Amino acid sequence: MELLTEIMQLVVNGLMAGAILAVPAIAFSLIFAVLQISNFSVAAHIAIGAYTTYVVNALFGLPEAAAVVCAFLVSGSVGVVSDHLALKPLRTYGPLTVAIASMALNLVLENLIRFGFGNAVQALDLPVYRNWVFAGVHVAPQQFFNFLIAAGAMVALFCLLTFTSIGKQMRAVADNPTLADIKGISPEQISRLAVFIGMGLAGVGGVLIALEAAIEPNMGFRVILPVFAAAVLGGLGNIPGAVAGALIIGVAEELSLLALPVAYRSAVGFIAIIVALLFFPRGILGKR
């Protein structure tokens, strides 16, 4: 019975962690779907969102909802500017060049954060709540609130892509940018919008991570492997697949604690990428 309770606790923790992981994972997949590039500077934008939360919450005393909105706007704006200055001129050289350049851009943005805020670990000003207990399974209220915020962000993106003209234009550019241009849709504007939304979502992911953990300049770098693994496992460019991949990675990381020390938890991301490349090269929800 104790083992069953422990497994249930780990699964719940994994689903909560996976929902948070899903937000930057769908950001990565959205940018890949529209621009056909892997932008690893998502990691730095996670940190930008977290530090925006710190400024809004700890310094100005505004609530979590305001922090989420501000993090989305700031991270999205920084994403558009950094993409225009550093990555857009390199797109003609191929996706591999852009991917490598995005890693360099990530280092630049991380060090700008260090110059602005230092290396000291920051924390948010949040109330402390007693855990909820259901059949021996503990759920922290902050975990549940984070889950709701993550779910809300994902639902909002799905509605945007499915029911709005902007979403249809994004899908058109993702499928065939040349044909979309002939039909009067500007691939350049849609690409810029995709970067704004994607990096904005990465910033929201930073908010959710900041609500559970300490804030530091390289916090995005620490989670970029499971984010990338979730996107690859679900199928690069596949938004629902990124969500499914993130939930699988989150649960797998928690269940790995039954057999492995916590230091080896990151190995789950490597294993997921290897399994996806060997058996699901287009992802578990990718098209044949």
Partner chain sequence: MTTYVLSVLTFGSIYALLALGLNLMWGMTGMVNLGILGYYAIGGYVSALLTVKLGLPVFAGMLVGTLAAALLGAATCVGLVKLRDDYLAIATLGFAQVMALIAQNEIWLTNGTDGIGQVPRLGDELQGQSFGILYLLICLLIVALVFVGTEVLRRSPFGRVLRAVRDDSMVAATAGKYVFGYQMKALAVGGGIMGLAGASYVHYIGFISPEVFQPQLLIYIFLALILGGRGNNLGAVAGAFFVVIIVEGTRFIAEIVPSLSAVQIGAIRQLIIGIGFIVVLQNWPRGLIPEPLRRYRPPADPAAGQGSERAG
Second form
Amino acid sequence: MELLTEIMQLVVNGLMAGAILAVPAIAFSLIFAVLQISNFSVAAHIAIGAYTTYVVNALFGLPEAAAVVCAFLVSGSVGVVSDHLALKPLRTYGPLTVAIASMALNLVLENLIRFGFGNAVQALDLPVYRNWVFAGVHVAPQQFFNFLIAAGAMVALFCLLTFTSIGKQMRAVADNPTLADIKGISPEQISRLAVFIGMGLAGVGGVLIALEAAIEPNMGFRVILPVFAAAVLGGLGNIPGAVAGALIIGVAEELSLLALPVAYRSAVGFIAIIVALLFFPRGILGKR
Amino acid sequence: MTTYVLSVLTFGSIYALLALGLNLMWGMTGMVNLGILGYYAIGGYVSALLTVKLGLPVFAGMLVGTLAAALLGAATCVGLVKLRDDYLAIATLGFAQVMALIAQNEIWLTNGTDGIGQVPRLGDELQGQSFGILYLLICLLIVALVFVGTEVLRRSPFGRVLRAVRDDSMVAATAGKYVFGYQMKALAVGGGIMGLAGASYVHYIGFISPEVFQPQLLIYIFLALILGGRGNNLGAVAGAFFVVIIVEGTRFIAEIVPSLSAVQIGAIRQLIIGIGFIVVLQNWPRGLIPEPLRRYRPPADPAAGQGSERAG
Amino acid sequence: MSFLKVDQVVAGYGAHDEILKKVDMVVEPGEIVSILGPNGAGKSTLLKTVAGLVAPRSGTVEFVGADIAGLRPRDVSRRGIVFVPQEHNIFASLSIEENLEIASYLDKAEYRTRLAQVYARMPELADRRRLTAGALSGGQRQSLAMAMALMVGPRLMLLDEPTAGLSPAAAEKLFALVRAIRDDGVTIAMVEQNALRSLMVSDRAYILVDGRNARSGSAQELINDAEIRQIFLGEK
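For comparison with the form predicted alone, provide the form predicted together with the partner chain.
Every chain and every other molecule in the complex is listed next, the one we just looked at coming first.
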């Protein structure tokens, strides 16, 4: 009974953590789907989102909701500008050249933050609530709110892609950019929009991470392994797959605590990548 | 000042070794390995542990460290090499992160974040500049040997197969097992060279900690190879020294601007490296010393509506 | 002034690659024109050059008097020229109806009307409108590709091997559809492997060999030409 409650607690924690991971994971996957590029600078955009929240919330005292919106807009805009300046000119050299350049871009963005804010760890000014307890399982209200924000972001993206004209255009470009061009859609514009939404979501992911943990310039790099693992597990470019992958990794990371020292929790992401690639080379949802 | 120049050149040699190893994996064989610091670290750690804890002579430590890294390279091949492009990049990045976790957490072995100090340095009985000169000469000798070795490899039939694998994915796909052996050898030898770099580092500095996994080093080495020209060994060496000079040069640029904190100066230096990387890639995509064009050109595919050049 | 006039066009994919070596072609309104020739003759490249997928290195492409050489594919489409590629001519991961919706992007105002017309003409698509397009059979995919082209009310349709990979029955059906579309007033230029069958539905044809014009003339004339029959139809 004790163990069962413990496992339930870990599963609940894992789902909450997984939902947060899912936000940057779908960002990575969305950009991959539309541009066919692994953009490693998602890591820095996570930090950009977090620092935006820090400025908006801790310095100006605005509420969380405003912070989320600002983080989306700021990191989305930085994403579009940096993609335009740094990565777009490289696309003719192939996706891997761009992927490697995106690591350099990540270094640039991370150090811009470092230049402005320093290396010191920042934290948000948040009220502390008493945990909710259901059948012996504890849930922190903050954790639950984060879960709601993450779920909201995912639902919003899902609705955009499924029901709106612009979302269908985005899927069309992801599927077949040449045909989309023939049909009158500008793949460049849609790519720009995908980068904006993708990096905006990475920023929202950064807010969620900031609400749970500390804010520092290299915070994105510390979570990038499970984020990539979630995207790979779901099949690169598959957005529902990335959500499923993130939830699996979130739960697996928590359950690993039963067997592994806490320090190795993030190794779960790597193991998940290897397992995924050996057994589900096209992702667990098996598309593309 | 002389000591400083000696140290810059010694680091240049160590970077050159890393770039030569990366050139074998990525430049010549086309495998994007973002886990290169894993081999570098294991070379350094193994050599440090053997010399500190078992008292082995430095040369033996370096040899075993190199072999350990080569083994790790071969092992990477088994797990990862079948993956294509982006997946390989992500998986190898993860591999290095797990190595970093082990270095941080297996305190009984690695001392964790405190690192391993008091590592015997090669030629330690010499004082000050004599040590620096001797060590630089040793490093340059190693670089020269590795350069000659990789250049022989590049010109050999073995090297031609590697380039064929890189330039034509059909070869890689259809020749399956046959190609696998070549890729494994390339990863093992490349990993070994990086391990040797790690061992050369640890017996120069006399200390190793999980700091060796700093992501900017990964960027430096890729920059060195891109600058020098992918596939070109001479370019890899030249690129490595060039990168060290830029990295060190930024130190002086940062000092010109007054009233900056140490963190800000560090950030500016990284910014310059990162921006430089992108500028080089945009303007000289094949490097300052491009690989001599002698390779097979696949015919343009008329079915592919727009020209999509394969690179990376 | 011709409807479509391709004049002395040189084009290819890479910097040193020349597939079309000064090709001429004229298409008049209401015609079906076939482009025939052996593999590698540059037939598809010619269509792609008109469609904006390949930029000509020299020569001109005029459509109702305006120079369209080097325009982007979407700007060519905007003028009423719709290119139907041989492969990858549908969005496989979108539903059939989403495909048709995307296809009407350049003329959204007529979406409802044209959707009804297309469904009336191709009931097999109407029955499967929520199905993912990738799940369609070869013949149905081709129907969808044609339906997508019709969603913008084109003036000129460029078809790249529309019957490739189809069964004889499906190919027959497709040729009938091509004629019906022409009878609605749409001009058609198509590349075909099946030379005889294609000539039988066409008014005129161009024969390319190694990136150059080899022959041209009315379909009837070419069908009856002994040399043509020998080269393309394997008769002796």
